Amino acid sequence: MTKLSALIFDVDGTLAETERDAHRVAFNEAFAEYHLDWHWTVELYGELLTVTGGKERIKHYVNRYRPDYNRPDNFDAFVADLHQKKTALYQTLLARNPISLRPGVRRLLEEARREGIRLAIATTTTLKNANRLLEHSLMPEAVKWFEVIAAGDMVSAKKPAADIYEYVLKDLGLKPEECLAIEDSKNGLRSAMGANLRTLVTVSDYTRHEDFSEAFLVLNHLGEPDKPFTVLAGNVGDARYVDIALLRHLFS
């Protein structure tokens, strides 16, 4: 029997629905400050999310949607500066108007801590972004709940590459079979499975129509006692929300 030792969470779309109403907004504010005539609508941003990483997303947008844009000589440096401004604006937005955590996230994190289950994060967002979300949407000391927060450019290849999860596993000193990844996107699922991790998917606003046929379990969210989840794929018996008892049963 395999023992569940750790939960490894993605951030954007998994801990909170940050993409549409936080990251997208911050990108548009940064574009305005740089006097760019770019605007990412809700629909367009959904398409851009197939590219992981903010700097990579900007470059993809220019290549595909703005071939008319007159790039500066050092385009990479320009994109890095623009993304840095976007990150600052995003953090200000979170402090001013904290994003609510998705159903069941706080409860499961708190239960995991009580039950001695280790916690980690594997995300493509920056470390500052991950920390600010935890501080403002969970509680100021919540960053310390996680033994490892692997984020941003800590690895050479971002999701869907497995690098970020392999980094977390190495830092935790655990085998893949001892951990469960919790993701919301196809790229996240591919990344986690590339590291041989069983993966629970809670679909987000932007990812609910993606293919999660290889996931361990697919739900609309983690659920609460008064707000049960909907099972999209997998078998949880009579369970109405994800708790440590359910995860241990599924691992047995």
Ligand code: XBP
Contents of the next structure:
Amino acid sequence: MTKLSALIFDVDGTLAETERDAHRVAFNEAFAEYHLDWHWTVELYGELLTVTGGKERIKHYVNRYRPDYNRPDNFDAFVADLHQKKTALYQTLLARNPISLRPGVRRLLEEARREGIRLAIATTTTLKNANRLLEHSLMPEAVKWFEVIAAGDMVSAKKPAADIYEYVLKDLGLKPEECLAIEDSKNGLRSAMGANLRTLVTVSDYTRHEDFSEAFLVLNHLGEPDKPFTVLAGNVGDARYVDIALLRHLFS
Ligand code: XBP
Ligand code: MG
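The form predicted on its own done, now the form predicted in complex with xylulose-1,5-bisphosphate (XBP):
What follows is the whole complex; the chain from before opens it.
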């Protein structure tokens, strides 16, 4: 029997639906500011999301969709600069229009804190973006709720590589069997499973069609007492929303 000691949350798609109406919009605004005739539609962005990390996504787009594009001499530096602009625009967007957390996220985080369950973040997005989302959508001091916030370029290989989860486990000083990862995407699931973590998936707008057969439990969202989840795979008995008692029971 293993004790549940920590919850490790992904950010984009898991804490909040940030991709379509925030990240995507910020990428397009940055392209316009750089006078690039690039535009990522809602549909195209779904395909581009298979590549994690904004800089990596931009390069994938150019390679795959814009072979005609005349690259500047130092293309990597250009992409880094363009991505920095996108990051600034994304933060402005979050401040202007805070994005709601997904059902059950705030409740579960608050309960975890009361119950002495440690909290951490493992995300592919830029650290500043993760922090701003927590501040604007959860509460100004929320960054302090998390013992470890592992993000973006803090590791060399992004999800689906296991590096970011291994980084979190090392920093927490915990074994994988003491933690639960909460993810929304196949790339995230592969990353967490690569670090031997049990993973709860709450499918998001862009990921509901992905294959999560290896996940511990797959839900449409974490649920609330007045907004029960739908179980897509796994067994939760009579539970209608995810709380610490349910997670402890599933771990026992
Ligand atoms: C999601 C990502 C990120 C964001 C964009 O990460 O893959 O790349 O789409 O953020 P996760 P950046 O689900 O792991 O939180 O432009 O800052 O990379
Ligand atoms: Mg995600």
